[in-house]
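We begin with a single chain expressed as structure tokens, specifically the form predicted on its own.
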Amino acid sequence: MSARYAPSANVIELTESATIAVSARAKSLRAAGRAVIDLGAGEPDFPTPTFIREGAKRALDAGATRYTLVEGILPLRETIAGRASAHLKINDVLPDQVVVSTGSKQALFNSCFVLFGEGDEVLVPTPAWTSYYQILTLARARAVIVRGSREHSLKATARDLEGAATPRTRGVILNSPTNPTGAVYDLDELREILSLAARCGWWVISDEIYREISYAAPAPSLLDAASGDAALGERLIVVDGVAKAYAMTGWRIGWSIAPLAVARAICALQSHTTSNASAVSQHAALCALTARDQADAAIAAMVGEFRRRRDVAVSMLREVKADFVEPRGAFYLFIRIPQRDNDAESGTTFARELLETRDVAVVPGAAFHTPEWIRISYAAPMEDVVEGVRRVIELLMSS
């Protein structure tokens, strides 16, 4: 039986995920039997540590199977509320202000979904995750891109962002650690950003889930601009969750952290579209969150690693002169790729030809709206980095 399919107005628009693409294009080359080398994930090749597997294994013996409230165990949000109040030096943080989602994606789309509506534009720093146009496209807002100049490493500026309002502009999102750059926001950033959004009534929707895997310095938050100004902390949500720094992206937890009268609307929303997130993995991440020297340690080790892999693949593509930018989160290479024949999609034309000529599966930069570049995941084992890497410049350098 088949039918002919017409869209609704919803879906219309809606595109796949890049990033999701890439990696089943990669595995299902891998089936085939092709020995491709995968630097297009964006998930830790680490297991989630032991001691929050066990921490799951006991919750499951006591029972946690059952549905939660809809916005989460009261000890996952308190603990949540205390970890931005006391680490983050914000006084007022509550429990009823923290929902807890089936991962970061979903805190980020309800967020944006009871903020945002036909007609309201938002923000985007661009480059930036794929899913931030296509979750506002389904709130029926218009994302405006804004670029950052390269020598700011992308990132954009509170000028401009200003310079790129309208009546109509009624938040950001912003992401630092930055997906898909690696670069960081520093705090005198972040505050005048802040202080930008308060004076002109926007939204702020702070996408924080890289924060913990930062090489130079510790990432601020946005709750660390707002710290000692309640004035800049009321139209402010921070989004974050377990997936990158414990490994834990199956577990599929995330939470926002919202005014409560926005957290209350992210509660009725998700009530009527997956109600609570797993319970096991609120359990899970609830041991992630509290047993701090395991976690801590975890945390170090799995940082020190992609610091390494980081600093390596660095130093290659310093010794070819590629055009990249310094990464100081998250995992993440962001390169340029020269034009050829005045191709503008010369970074989708260039991973095309490096999965199927070299076997090496890299996401195209038009997927963060940045078609001359390319994003290079070093979340891989070193052999695999060194060697993917190596084909990238070979590529380079033949083109």
Second form
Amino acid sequence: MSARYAPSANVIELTESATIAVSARAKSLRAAGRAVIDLGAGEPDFPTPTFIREGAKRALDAGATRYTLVEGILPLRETIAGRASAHLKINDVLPDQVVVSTGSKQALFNSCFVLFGEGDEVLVPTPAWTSYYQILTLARARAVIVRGSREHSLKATARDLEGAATPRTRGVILNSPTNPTGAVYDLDELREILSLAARCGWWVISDEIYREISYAAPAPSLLDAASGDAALGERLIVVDGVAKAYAMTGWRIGWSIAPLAVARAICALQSHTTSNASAVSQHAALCALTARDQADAAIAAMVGEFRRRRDVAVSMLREVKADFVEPRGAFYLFIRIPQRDNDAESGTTFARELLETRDVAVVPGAAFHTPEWIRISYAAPMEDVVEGVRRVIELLMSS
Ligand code: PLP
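Could I see the form predicted together with pyridoxal-5'-phosphate (PLP) next, after the form predicted on its own?
Following is the full complex, with the preceding chain placed first.
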């Protein structure tokens, strides 16, 4: 039985997530018996730490099986608000400013949907995570691509953003450490952008999902940048979650911290779409955020392993003088693929050839609006990272 389907106006411009499409192709090649090395995945390859899984089991036995408040259980929101207040230092963040959602992806969707609409322009420092563009399209707003310079690790500066602004600009979406480049914005850069946004009356959505995966100094939060000046925090929404740093991708817990009126709108929206995030997952997240000694030890061990892999991959790429962004956080390496035969989509062509002829899956930079690049994830066992990067280099050198 199949009826003819014409997509509604809501989804007419929607495209499938390119990152998920690569993983799906790698899986299907594996199912066909090929030993594919998957360097496309955007999730830690570690299991959720035992103390968190044990906490979730206890919560289940204690009855965490029912609806919770739409915005999430109070102890979790109190904990998140307390952590945010520690960054902000002034005017304590209230638990009511926090809405817990089904992953930071939903928190981002909620934020964009309640803030932006038809005719609004939102600046997106590019390359950026593929879903920002699609989420803004779903909100009927326009994602404005703002390119950072190669010398500046492809990060957009306040000046770049100002140059792309029009009277219709309503906001900007920041992400540091950045997916797909691993670049990290320093505190001065964040403060300059926040000051510009405050002057122009823009909303700032800061996606900080990789903040705890940082290799040099801790990556600053936009809350640190707003610290000491209440005006800077007035239009700031910080989105975070447990997926990456706590190896909890499947639990689907993220949150937004927003001014009260925005938090209320987000809560109302969520009440009509998904209601509360999974109750047992909220308790698992509470355990992750409150058992600090165990959490810090687990994060340090995972970040230490990511660092080892990054260092090995970086030295291999340096040896052949490949052009890549210096990775300071998250678990990605972004590599430029020189054009061949005027192929503007060199990254896409390269990723296809790499998968089909050398059994390595990476994400083409086109997914992030930078078609001359590819993204490698080193959230994979060390031997896969080494062998995968070796094959990337082999193909690069044969071009
Ligand atoms: N933000 C960025 C930059 C990401 O890379 C991802 C996942 O890949 C997410 C948000 C979504 O995370 P979550 O699993 O919390 O929805």
